[in-house]
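This document starts with one chain, in the form predicted alone, laid out as structure tokens.
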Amino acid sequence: MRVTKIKEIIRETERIRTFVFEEKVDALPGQFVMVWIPDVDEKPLSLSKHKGDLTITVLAQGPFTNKMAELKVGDKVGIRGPFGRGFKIIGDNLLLVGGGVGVPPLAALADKAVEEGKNVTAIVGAITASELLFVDRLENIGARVLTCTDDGTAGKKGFTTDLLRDLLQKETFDSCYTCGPEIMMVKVLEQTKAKGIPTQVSMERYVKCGIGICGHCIVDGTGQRVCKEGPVFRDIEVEKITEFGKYRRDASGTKVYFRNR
């Protein structure tokens, strides 16, 4: 483990916030690091640059990111990592789907797949305009942008995969690549497998060593590891893994059931 400080953070939206840290990176987008606040945890956070300043963007919703959220610039933290399977650019006209704070890992990958050239098209859906992500950010890189929210204040009114049907009656692409809520990325692997487009997901799972020893990540279904295996997976992987969509589990190993099953 490192010990690193903050160097800049960046309010992204009420509950969201970038931390950049005095510490250069050079992964694969779709990684993660282990973060660790001393007397708090360690937690599992997603990169949302894959190489420069090492950069994670955080929604406060917990004890732990509630607490980060707190932490001023400055401040340290232990950092693990970059691990697990990151995304795999595959062929030249990429659709990105992300939802809420399931973008910043499709930024990433947005940046890498411009730098190679690849044409690139995104979908960014959030409950409403406030809370859209990395829209300027895509969109100056050169990839294309379709918004959506919730409530209309932004975009097309309704969800991602609303945006996603009807952009696929008109166009196809090479690959398909999501994150965000689980259910949002079931119906994801739904619309391109009836379009016969390769996708991949990013999973997220309660992970408590990161580096594939204490098998507290591992899926029914395919006795996968989250931190190891994934937490990127191909949709053909994804079929195998029963609880996908369905629960996760908790700390204790406690099946805990998604709201919209």
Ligand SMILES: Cc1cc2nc3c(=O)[nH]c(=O)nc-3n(C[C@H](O)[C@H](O)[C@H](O)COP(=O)(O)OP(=O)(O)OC[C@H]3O[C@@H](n4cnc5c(N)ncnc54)[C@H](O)[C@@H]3O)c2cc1C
Contents of the next structure:
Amino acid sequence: MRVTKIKEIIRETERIRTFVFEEKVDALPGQFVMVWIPDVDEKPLSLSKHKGDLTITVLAQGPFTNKMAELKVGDKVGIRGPFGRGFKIIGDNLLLVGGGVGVPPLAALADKAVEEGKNVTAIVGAITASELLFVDRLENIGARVLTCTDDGTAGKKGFTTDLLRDLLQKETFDSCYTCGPEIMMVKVLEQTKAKGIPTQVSMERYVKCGIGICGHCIVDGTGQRVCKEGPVFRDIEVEKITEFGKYRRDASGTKVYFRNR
Ligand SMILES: Cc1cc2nc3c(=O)[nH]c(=O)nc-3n(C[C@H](O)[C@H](O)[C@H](O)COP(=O)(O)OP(=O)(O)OC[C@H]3O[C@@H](n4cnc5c(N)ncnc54)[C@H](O)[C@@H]3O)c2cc1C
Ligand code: FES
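Having seen the form predicted alone, can you show the form predicted together with this ligand?
And the full complex, kicking off with our chain again.
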């Protein structure tokens, strides 16, 4: 654990902020850090840039992330990591599908892919226009960005998986990468499997130690630890994770079933 100072805070949306720290990182997109606020908690958060200043993008949705939203430039937090397995770039023509606060690790992946001369198409979805993340950032690095919102206030009205279905009728890709609500990722996998496109999924499970020791983030079916063998899993691994798309475990280990199934 080291103590790091906040260098910059960017207000991305009403509830989402990007924090830039006075610390350099060189990691794989998809990896995460454990952030500790004394007397509050320690939580896993994905890197939203894979190198340069350590950067994370956080949705305020509960006690810890609401506290993060109150932090100011110059405040200090504890950091461990980066940890976990990141995305592996496959082929030259990449498709990214991100929903809500699942977009930050995909933006980091887009940066790395473009640096390596790959073509990137990103489908970015959100509930409403003001919640769409990183559309300009992705366009500015030369990615093709297709947007959608549940309420139709920006891009196509509907879900990322509707846009994906339309796109895959016309085009194909060497590989696909997805992060966002698990129900969305289930549907992405169904579609990319039908088209034979290798796909990597970034999974969220309740992380405590972050380094593979406590066993809290183990998934049923494969016994893999999300913090160590994940959070990024390949499609052939996800097929064997029997809880994927069905349930996750809370802090006490109790199963919490996903809605809409
Ligand atoms: C590998 C990984 C990467 C993540 N990256 C991001 C990110 O880039 N940006 C972002 O905003 N959020 C990210 N999260 C989720 C983030 O950890 C939770 O939003 C945060 O822990 C919520 O804590 P809270 O006290 O604010 O809210 P709570 O009200 O306690 O919880 C809100 C939601 O977060 C989940 N959650 C709470 N604690 C944890 C925990 N220790 N581990 C996993 N999930 C938890 C809860 O199950 C609930 O669904 C990531 C989670 C994981 C596992
Ligand atoms: S959180 Fe402890 S093993 Fe993954």
